[in-house]
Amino acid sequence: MATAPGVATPEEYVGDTLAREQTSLWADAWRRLRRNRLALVSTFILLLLVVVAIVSAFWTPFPIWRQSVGPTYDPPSLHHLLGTDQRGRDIFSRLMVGAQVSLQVGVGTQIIVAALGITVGLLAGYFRGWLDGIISTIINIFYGIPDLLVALILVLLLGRGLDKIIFAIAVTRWMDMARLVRGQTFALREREFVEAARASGTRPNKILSRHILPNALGPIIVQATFGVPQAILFEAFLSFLGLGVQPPTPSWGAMAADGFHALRIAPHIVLVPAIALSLTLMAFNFLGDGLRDALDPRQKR
């Protein structure tokens, strides 16, 4: 049915209303986030980590593979800011490259998790029926298998490359994102603006991409923020077991494992990567808490 000139169609009206609501939501969320000091400090720490990771791709004080650049088990000094390890390698240089590895694992894992989990969750939540039943069964099966067992099997089968480790971790983590998006889609598909778009003849793929997904972005971002430290910790644990990235590429977990036997005589070899890992995990968690509070529409403060 044709509309009069200058009169918006139902789809255009829904789109304009949705755009105004989203602008208000994100502006309000940014205002609340700025009030959260822990989230702001965490953001600064993570930005510093990103800068260190980028710089390490082009420069480090010493080559990470070079041994005997200083005395073995040398404590922190002006020449070696964080000391040297059991092979005389500079810990600060290796820590910088380890930050690069951790960020690649954390962000790379969440990219795969988001791509798979969002797609599966949207399909299951919108179409429901037999498709939702199949997807829910697959999710429950994956939940019933220990994460560590799946990751170990995939690493042993595929090898210890960084890309393979990222894939192995993503396979054990996509279910959380899929279940979250499925629940959000279940709730949003019955909202008035989705019903209006459906009544105006909008195709399901456009409804999912233009109406449901934008309104579910808040919880998705929060879930991804919490998923990054989980992936980093998982990779550190695999590296601690000797199944992480291949030497000489350093990983914080592998660095801690290398110095564990010398903990009494040179504790800095273990403490330095352990502290870096702890700060990174806490920063992501505090930022996730801040984003969760900021993106909650029920928060009015």
Contents of the next structure:
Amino acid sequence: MATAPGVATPEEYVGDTLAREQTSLWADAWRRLRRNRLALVSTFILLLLVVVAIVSAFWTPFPIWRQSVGPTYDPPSLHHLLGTDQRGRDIFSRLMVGAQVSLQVGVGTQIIVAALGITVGLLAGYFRGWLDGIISTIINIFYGIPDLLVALILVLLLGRGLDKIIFAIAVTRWMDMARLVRGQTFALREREFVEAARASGTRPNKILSRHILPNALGPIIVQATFGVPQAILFEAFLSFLGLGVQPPTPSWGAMAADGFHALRIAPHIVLVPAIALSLTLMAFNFLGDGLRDALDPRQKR
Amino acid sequence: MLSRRALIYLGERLVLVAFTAVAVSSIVFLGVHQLPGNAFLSDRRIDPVALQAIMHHYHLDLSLFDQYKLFVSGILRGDLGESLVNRGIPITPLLLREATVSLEVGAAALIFTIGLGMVLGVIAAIKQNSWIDYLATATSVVGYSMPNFVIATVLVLIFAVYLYNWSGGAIYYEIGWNGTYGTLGQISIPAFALGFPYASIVARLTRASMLEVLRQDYIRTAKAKGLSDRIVIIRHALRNALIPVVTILGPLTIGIITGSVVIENVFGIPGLGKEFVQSILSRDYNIVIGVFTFYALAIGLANLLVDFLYTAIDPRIRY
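Switch over from the form predicted alone to the form predicted together with its partner chain, please.
Below, the chain from earlier opens the complete complex, with every other chain and molecule after it.
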């Protein structure tokens, strides 16, 4: 190891390994990820989910808005694969479109969170001083508020569109990303290559975008992967309480809430979206675990 | 006993908690007053004169600034105003009663969370890489990935539906409480649903920090001088492994508060969370503001408690 003791971060071991094996970080990570069976199964489930979401935009077995395409509260059968709900709508079709909603919320919020969190984190970590003081204080204040309830109030204030829900969730969940990027930047800015760039007169914005950000990309991707299920959970929570996306848009949370009163006679109405939701969240969490181990094997717990 | 310095610190923190509560409720107050319409406008039968009288009674005819002044002076006296929907019902006593119900369930959930989480975590750490470890780890990922309303629904299905059918209606869990306070049986199932996802987080954290601590030299020393495994683990390892667990008690409290909003609605518990959702749906904004004030106070006090717990567990930390 070339660096002085005490500055060594887990990332350096990745660098060390790479020097020996002569592969890129990403190829190496992919090799490690492939060996993780849980993460592979999760990736498969998530790919399937994406395919379902795309297909549902063009085709569903039954029109999702139409009521009474079958008897109400019908259990799963060959005609209606996952049964029908209290209005006689086909649950399978609604579940497919629900995947669209969940993925949009999950990925949409993480795009906003990444944009906001990375910018704020880079600035705080690199320039430190009063800027870092202000940003850290804001982050701590946000950690002290009940995020879901604030998101709930925001949706109430802004309206119940999908874009507004995405915004509300992102506003209450950007701190993890900002704190992570800040910490990474803090460590990276002391490294020799950054010092060299600074000494050769590189401007701060170029140092941040070309030298620091690419080196922090691994943990950022892991964080974003863990952020997706959180956001999906938020949306499901809001919809379950009847304060999420406007009905009759099929959101998994709303579908579960719809069937709750009929739990005794038709448990499938609740269980189907609940299982879909749990599987999706689990897949994202396992993938996040796998990515963390793959991109940063030293951190393996 | 608390030293003079600790008392001053406590005083400062309490002032800060109160200030935060006022700030949070002010933000919600101002936000909510930007919303179009109010609880009365949906009431079509109301005649204009009566509406005027009601608006006057709730100070809704004043300017926003004057309303805000009245609101702040009220909140400083502990008066959160009157409900807009159930006219004339003062909010503070109502919410105080509901807060005790929520506290009862929340405290049960917290005890369950920490108890189960730590036991699972310690077992997983001691038997590292055994099947118990894998089971505990898998349980914690499952717990973490299941939304609490899903857990709640499954529990309702098992205890209120299947148990009822199986026992012919002899034993089952009845949804909804008759009195204000629940019995132990009534509390346990909602508390489980509320605490389970967080128990898995505590388990993960305890396992990681236990593994870290068990590798330390002083653990080897303790074992070398002939102490039994049980004493080494409980007295030497666990106490130090607790520090990271205490760190998440703050976020944990917030999680249990937000979780209770769902759980109380699913189980029909007459607490703050149920009131919160009902008041939003019926646009009783005075209660929405009131509940938020209560939550801000609860979170502030919980964080304060956590900071004092730190010093109790780790004597190196001072104020």
